[in-house]
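Given next, in structure tokens, is a single chain: the form predicted on its own.
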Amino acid sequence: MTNKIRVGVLGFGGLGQAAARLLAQKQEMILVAAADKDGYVYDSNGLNEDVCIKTYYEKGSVGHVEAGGLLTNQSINELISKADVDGYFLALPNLPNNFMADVTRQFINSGWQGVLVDALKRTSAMEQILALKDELQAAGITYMTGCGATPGLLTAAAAIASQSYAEIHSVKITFGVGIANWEAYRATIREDIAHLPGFNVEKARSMTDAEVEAFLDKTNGILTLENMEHADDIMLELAGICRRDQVTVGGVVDTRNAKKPLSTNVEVTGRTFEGKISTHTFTLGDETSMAANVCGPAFGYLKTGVSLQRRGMCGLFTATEVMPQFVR
């Protein structure tokens, strides 16, 4: 038990319990910790992710877990002054767009060492983390970001697919979700919705359970997304891979059925030294859920972010500078 990896999770929303059921199936790591709005559940011991996610479901937070769990509004502060955590796995809502970076802001005057792994989705608020980068060295914080799907598994194999290149043309990645219920994944429609034309995060973010069903049921509840606004392309432009306006991102998500719309993929274009104009693809299949395509590269970002911190590697890292390791 000793030598598992002590995992928190932040935000228990879809992903949140997504992550929880991931984590509750591995060897190498445990979680010990999991905090919602409304507060948190800490045990050294591990949790019962099916205990956390029925009281989640039935009472609204995991602060109402009988063992370990504690109801309060500062369950973030609370949470990491207490917890003997390893890694936290920010699985939080990208609105309001600062409230990533506001949350790493509390890590880092907390005084807290220890890695965290963010899944963001924009530019803007990826931005705002990188701004935080010496601050986050001299913390002692190993931080990694973009470490989902898209930016993350996407922009990894992005960044290695270009290698077979002299010089990058284009990276197109297009995803496909589907998802049985969007009420499951709440947060991440409306960041959604905020790329569509018309709506933006603070519009996205006010409307009301009611507003974005109705919206939904307009569009049969597709969204068709395109030339989003995506970190993948500031990762790839730091990488030194190409310019972000060579990155374009966009999508389909069914909120009403579990089935992919569309196959997800990522083609990198380029020009090969012999002068050979090419395409690499590189397509997920289609059985592969979001969550397991978000929470895997991301708890595979965290083992790396933990062997790199034992080796006293701290300060913040994006996932195409470094190759996130398995988790058995």
Given for the second form:
There are 2 protein chains.
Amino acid sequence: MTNKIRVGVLGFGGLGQAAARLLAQKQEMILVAAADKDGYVYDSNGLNEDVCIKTYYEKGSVGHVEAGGLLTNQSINELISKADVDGYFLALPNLPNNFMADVTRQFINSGWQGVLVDALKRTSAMEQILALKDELQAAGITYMTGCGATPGLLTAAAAIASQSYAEIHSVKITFGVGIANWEAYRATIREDIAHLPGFNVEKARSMTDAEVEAFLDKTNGILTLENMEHADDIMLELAGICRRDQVTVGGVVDTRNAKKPLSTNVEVTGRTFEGKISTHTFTLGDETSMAANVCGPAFGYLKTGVSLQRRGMCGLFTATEVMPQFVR
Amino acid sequence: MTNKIRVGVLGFGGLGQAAARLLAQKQEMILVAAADKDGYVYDSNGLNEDVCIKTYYEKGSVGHVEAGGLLTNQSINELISKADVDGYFLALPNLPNNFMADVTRQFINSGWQGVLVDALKRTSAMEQILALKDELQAAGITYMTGCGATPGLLTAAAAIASQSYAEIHSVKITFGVGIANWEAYRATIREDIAHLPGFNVEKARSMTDAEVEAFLDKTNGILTLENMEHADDIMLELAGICRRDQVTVGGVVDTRNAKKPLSTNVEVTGRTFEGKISTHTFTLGDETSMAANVCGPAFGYLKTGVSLQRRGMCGLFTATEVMPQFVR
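Please give the other form, namely the form predicted together with a further copy of the same chain, since only the form predicted on its own has been shown so far.
Shown next: the complete complex, the earlier chain at its head.
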């Protein structure tokens, strides 16, 4: 019927909705499934992203979408067993920290075979995914981890940049994120707050919207993050490029202004075989949003994952190991 | 005996010598073979790069190296049949324009199986390699093409950068090269001159050293290159990222000053799924030499090629299709 890659999106917050909008412009992929915690929607002919987003906001779940929607508190499990999907983008909040690994185990246990892509951020969350490597392989699942912006786009750029050097001294990722309204990315902002001194994942997760709002009032909407626990470190270590303690990630998030407070970049410093110390820099254009820099790479890696899957290559891959493919 | 990747270098001009010096610092690779047009040297226990370079300069060919050297005008053919090599870096001058393809045919016809890596530059030279794809596959050779600096490092960075965009408008590569003395890179400089108005590959190739010297005197040692025929274009087109006419390559070469006349960079401009036009920029540190930016990636892709070869994946790959691996 169609040669398009059939895609599902798990999680329908800011990231899942952006993914749906991005996929609507693709010829090579078609969004056929979406799920949130209260329901799912599946249509093998493709979903209308506007209808899904409108329904989610008006009624609280994509399960309310008329054609193909179903309300259930087992949305992921039921969707896996029902839907014919080549690859899922796990656009899930990663709170609690073991949520992504738990969902992955659901896929492993279901007998489903295909591609999974995540854009998770914390090292400790990725370590739980890495521990599932053999099980993923045995299950016939091709899992692409750390495939958003950072980790993902910037980590892959760092892996490319490292090639000029005999030895890497540091990889420094600095991001600027500007969003007009924090409520469009409630899970992401809570994850960011969890990195601040005096907070942790559990504490940030338990904050009410009013408490987040009150906290942001005190900082004038700005979150300044330093020495974040970010899985770029473990990905670059696994690729043999440097030690994880040589990787630092920090940035500034403005939750009240779509304009980035600073340009996102990664600086890779090392020594060449000729003994020179130098720094390569990869800088993202300020007009590119977090959504573009996360979802674009995620689907590029999903396409690569489908190629690997079709050649029988299952198991676990990070964004530094394979090249993402451009999705038309 | 050793788990090191056994490497051969074909061509022993500036690039081949830099490759030998770089490999001397690697634990995962060992240089066992080198050839120039008048001879070759092979030692399964490894070559001493200082001896090879000194001999080449004093006597004109690595074939004069005492242990393992042999003078012959069939150096490549004889080396292929004799040496136990996992992968060759083709550090050959690409003048005439079909030289790299001719050498590749020698490998195909010899029955040798392993990895070949080139750092060639012209689109028309790469098209000849691309035409050999099926033959390479049938011969059991894993060929990595366009794996130097540009094409190579910068093309791969452009492929990563493209992920943020729904549509690419332009990829602009601007390079600055500074070399203290043009005679260290005689073939490379002739290739550069061939890009200038009024020159072509044959004309540049036939210039004597004195003629090149006289020409450089007129330009104060500076070569300014615009709209160069560079295979970055076909590599990005093949990867489905943009049309080849959207890729431009130009730069400035200072043949009398090791300091770069400008910073080498690639700018990737496109439209995001949200309709924003923006530009990602990847900039190389000024202290990194052409040798570091060409040979580093070349061996990173050679390592990837060996992984592919060992999994039975033969044929042709470009630097935009697979991720180079970091070589320790």
